[in-house]
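Next comes just one chain, in structure tokens: the form predicted on its own.
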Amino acid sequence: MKNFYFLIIILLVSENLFAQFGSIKGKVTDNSNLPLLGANIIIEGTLIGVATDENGFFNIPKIKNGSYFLTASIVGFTKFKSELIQINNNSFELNIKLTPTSYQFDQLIISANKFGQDLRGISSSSYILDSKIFAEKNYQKVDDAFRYVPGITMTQDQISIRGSSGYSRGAGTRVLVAIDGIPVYTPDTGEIIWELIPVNEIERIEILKGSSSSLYGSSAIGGIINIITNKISTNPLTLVKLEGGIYSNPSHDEWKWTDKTLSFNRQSISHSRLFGNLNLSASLSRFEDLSYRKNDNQIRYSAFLKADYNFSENTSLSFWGTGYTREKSTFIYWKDLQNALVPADADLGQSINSDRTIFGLKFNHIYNENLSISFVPSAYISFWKDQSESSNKSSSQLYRNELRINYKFSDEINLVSGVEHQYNKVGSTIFGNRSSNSFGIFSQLDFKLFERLNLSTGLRYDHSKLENLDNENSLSPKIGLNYKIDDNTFIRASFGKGFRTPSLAEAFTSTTTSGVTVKPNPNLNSESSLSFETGINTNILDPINIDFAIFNNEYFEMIEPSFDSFGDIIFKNLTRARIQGFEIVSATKLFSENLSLKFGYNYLWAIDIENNEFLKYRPKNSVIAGIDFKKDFVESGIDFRYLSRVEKIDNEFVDLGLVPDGDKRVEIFVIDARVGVNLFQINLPGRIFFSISNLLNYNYVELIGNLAPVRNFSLSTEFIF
């Protein structure tokens, strides 16, 4: 890890201090040569960009000498990408003509079928998050953004897509999260550590809703989130970002536990450049949070490195690695409602130290225009130690290898096949000395049956062995259809089987923390699901786009934490569950893109069939809405989210006296607001944004005994050199 950080530091300090500059200017028009106002002009791989004026003109000055690609985009037109532009103390002029297209349909999505595919052609519901939100909304972690995605709920740091998950105390996940296609769940607990994902290095996030086990295997039973990292700039670029904020006083005086001003801050620097055929990008960041709660502070140092090397036009090697070292105090549950921001006395002074690192490689070779092969090895190294009464610690490693072959028979037929092996090894006071092996082989065929009808069909076989438990074998088929009614309307349907093997933590955890004892269950079996959805995407009043979907998911032997007769927690194959509902998502841009509106509603009916009761931690109704407005260089926005009061929680925590007042919960109303200046619009390389989270200082919980963050104010500045 030290060598990793040292390499990054060497890269960062080698800045070119004597760069020279040029500019790119031009005009953007439509097919009728009419100027387009508000088209976004971006230098690819950077945040440098401007918008066209009322006459369609743009001008990007002070560009360092080098080679660049330029992109131009505006809603209703196909995205434009230029040929390579050489800047050498000159002014380059480029006139761009954009072709009209259907709203929002010029995007590619990789995650659906492991190759780039038009968003219109896939058979599952999807959603794309743009990296712009992380620059404007001052999010500290990537999961903060998911609270404003239709159909996604967060119970603290555990994610659920369309009710696939409740809360399992950090053990296992039913949503596969990946960076550039490589899964990032921990080797021991199988959870997602969101702090490992560098928010400054995100190009976009692809979200697929519904089971995708036919391609991705275990853990994709509820959906996929694939985080695509930024392309490396071929020219020396340095980004410096500084953020700081403070928490408001709590809304009740009895909750105020200190007279100090509680604050948080983050500093980060990243740099990218080209060395011959080697492109390098690296970043370092430091984050400190004094927290609005007592004994909840943390300090974290993070690093990210990405490299691309082209051996030839057809052969390339890509590498990325991310890691952090963190010291965090432990806040598990509040003391009681009168002391909602103070932990139980037994937890005071407890903390966890953790070091986590992930490395991923991708070797890609193109044999010809039809055939390509990729080899993708990765490693996840994790260590943590706490100061609880049990002095738990865990050292674990996960090694994964994937060989993937893509064969394109024609423009209408594409086949993706591959094999995958994964090995986990854990040495821990809480899980024991354990190992697990899994092997998977998959194949998926996508082809046009007719001019307007796309068919996708796939099958995956998985074999897994968890320590001394019985072997698990699973077949995961999937079939999907997408039919294009006309240029504005597409209908889709998909049906598939999913599965998930238990994590080492779910099967073997044995510990006592904060008065709660967790027992192992070596008889735990894999869970499985049958998923169906159908939907339609249409423009009813251009440019208003609406997506509507109905879904039904049947779960068998669902793994849930529960209390036994001794009041201890144990993971069991507890539930035969049915989760069904519908979802509406709409978005539009008005007044030459100056005003953007979005809306999403999700209705969920999540039932434990055997016991005829609602599943824990799943809200029936959830709503998100957002307004963005920009005029010249000023940008602002308001986001709103609502979740109905969850029907059921772990009442045993309350009945056994483990969490006093733990049954206190309400429906959730949260409003965030922001305003900022995009200095790129006035030819200065920076942005400044002010944000208010939880504007109304609304008091609510996502998890029993945990009050959500109180109102906080933050200011971020970022500049590119």
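What you are looking at is a predicted structure, and each value in this text was computed from that prediction instead of being measured. By rigid core we mean the largest C-alpha set that fits within 1.5 Å across both forms. Positions refer to the first chain, counted from 1. First, how it differs from the form predicted together with the partner chain.
Comparing the forms between these two forms on their rigid core, the Cα displacement of E83 reaches 2 Å or more.
Core-superposed comparison between these two forms: the Cα of P61 travels 2 Å or more. Here K27 counts as shifted, since its C-alpha moves by at least 2 Å between these two forms after the core is aligned.
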Given for the second form:
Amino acid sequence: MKNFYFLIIILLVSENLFAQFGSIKGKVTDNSNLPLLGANIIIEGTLIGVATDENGFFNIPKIKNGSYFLTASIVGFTKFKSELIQINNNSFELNIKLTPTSYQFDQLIISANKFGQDLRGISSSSYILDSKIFAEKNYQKVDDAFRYVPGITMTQDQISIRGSSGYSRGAGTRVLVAIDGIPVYTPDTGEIIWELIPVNEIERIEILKGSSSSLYGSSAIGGIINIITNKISTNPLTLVKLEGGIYSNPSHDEWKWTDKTLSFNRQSISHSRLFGNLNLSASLSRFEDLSYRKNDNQIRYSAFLKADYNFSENTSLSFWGTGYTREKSTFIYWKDLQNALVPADADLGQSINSDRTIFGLKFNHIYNENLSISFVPSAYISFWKDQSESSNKSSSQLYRNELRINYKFSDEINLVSGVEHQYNKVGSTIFGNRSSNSFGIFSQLDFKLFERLNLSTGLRYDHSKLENLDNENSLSPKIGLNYKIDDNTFIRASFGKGFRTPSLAEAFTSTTTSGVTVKPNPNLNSESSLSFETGINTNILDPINIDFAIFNNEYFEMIEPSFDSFGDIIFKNLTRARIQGFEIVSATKLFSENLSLKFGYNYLWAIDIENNEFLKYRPKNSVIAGIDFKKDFVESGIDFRYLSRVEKIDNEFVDLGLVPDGDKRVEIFVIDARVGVNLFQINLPGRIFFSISNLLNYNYVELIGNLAPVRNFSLSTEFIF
Amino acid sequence: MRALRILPFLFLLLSCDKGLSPENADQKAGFGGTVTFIGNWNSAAKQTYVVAFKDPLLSISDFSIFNLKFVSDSIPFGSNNFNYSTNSENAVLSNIEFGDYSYVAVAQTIRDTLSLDRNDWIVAGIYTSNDDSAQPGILNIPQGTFIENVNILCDFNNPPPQPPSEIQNLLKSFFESKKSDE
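Form predicted on its own done; form predicted together with the partner chain now:
Zooming out: every chain and molecule, the one shown earlier first.
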């Protein structure tokens, strides 16, 4: 075996020793000749790529002699493909001008089928979030952005796409969140820790609505969110970002619990550069929040590292890792509505310390223009300990390996196949010493049936074993169609089966916190779903784009937390549920792209069929709207969201007296506003943005006994050197 | 100037209602009174409490955590009198809202820990209405009102009728089966 590795190294080195090289460099600008930062430059058919720096420059060195096409892309602009470039020991220079696109046109999405496709050509509803919003809206966590995505609701930190989830106290997720395709749910509770995802390192976020278990397996039963990280700049680039903000006084004097000014602040620094064939990017940040609520403060230190090494134009190795250490006080529920920003007396002084790290590695090799193979191992290591009377703690690890093969029969036929293995291990005072194993094999074929008709068929088999629970086997088929009526109109339909195995926390939690006891349920089974959706995407009046979708999702043996006759919580395969609805999303850019408008409406009918009642924490109506305006280097915007009052919550918390006034809730009605200067537009490498969240200081809850953040003001300054 | 056109709209929004407010909170309703003990305490009684149930105790399933709304702080062994209040910070459980409470009583247990097993409890006294001093009285608490003088007499020599328990059910089914045999 040693000889085999030695031979590979010799081959790789010798190839580099004797090859002849050139380079491609240039600049990427927009229509007004202003430089574009962060545009992705890729040599087509290879794994070689870089990002432009603050002046729009890029440089790809050490390109083996030959003929290449170069592509340049950035969200919001039409993808550029060069003429054939000849490299023969020379340095080729190319200046690229990118044209802005109408909203959501001509964008690529890779999450849908694990290879790049036109956004409007896929068979299910999707949405792309541009990283620009994190800089402009001063979002501290990635999930803050999802509150303005049509069809997504957040109940505190728990995400739901089209009503897939209610609230389960952090146990399990029905939306699979991934960084560069690697899932990031915790090994023990199976939840998403949003603070672990570094907002400064995000290039874009791809959101797929509806079950995607046929490709991604368990937890993708309600959809996928894939966070794509920035490509590394080859020119040395340092970014310094400083943010600070204050909370305004609560709108009722009764709620004021301190005379101090409550503030939050964040400092981060990141640097990227090229060392030979190694592209490296690293960042450090510190975040402190005194919070608008008592006993809700936190301090967090986080780090991110990304490295790409190109052995050749066909073989590369990528690594990324992110981690944080955090100390956070515990605010579980308010004392009562008279004391809405103060926790129950018993919770005062409690806190949780947590250390979490994820590593992901991707080895990619292109055999030829039709065949490529990827090996993707990853590890998630998590530890937390609370400072409560019971001193709960949990140490857990998740190891995952995926081998994926992409085969392109022709431009019209694409096959993606792979195998995946995952092992979780937990040692905890509340979950016990547990482990789980799962294995999946999947294959998906995408092809043009006719000139205008794309067909996508996929099948996945999963086998999972959760400690001493019965083996679970699941077969997840999927079929999808996309028909291009003309250049402006696409219709689509998809049908698929989804499934989700219970998390270790759902099956084995045994603890008491704040007077609430959670009991284990070793008889828990996987839940499954049948999802159907159909939709149309059209430009009624160019450049107004409208997307309309209707959906029907049937859930079987849905896992929900419920109360037993002793008032204790236990996770059960509670019910058969049906979630139906429709969604309208519209966006446009007017006045030479200076004015952007967006609108989204989602109607949800989420019924527990067995008990003939509405599912918990699902608002029937939700609306989002946004206006962005930019003139020269000044940019401004207003965002609005509305959610109707949720019909049903965990009333047992109120009946048992655990959350006084816990039944008090209203419709949600929030406006955020911002204004700032994008100094890149005047050739200065920086951005300054002022933002107001919850402009009206409107008081609402997403989760019982938890008042949402009061109005707060923030200022961010970002400079690149 | 176009931006100025949205100002009236913003003004309209700013004048809207502010969502939740402390005024939405329920005024604290409740009740309290004195428990008077007559006779000798049973030495086996480990704990004694005033308890309140929302719905009547018609079957053993009514003895549930969802029906139990109040458990006072522990009454010291051997007391002659004990003052209680649902607003006491020492109460074990206090989830009193306005409305009717069908069963307010003093209950004793031989256990060291609190248990929700009906068979662990014996009722030593009940709140009764003026009309019928032998039956549980319904206590009505209007919204935002604290009712005083909800007094309970515990006569250890003359205990009140006991709510349904498994033993009673067994006896009942035994006698019913006996009757049908005859």
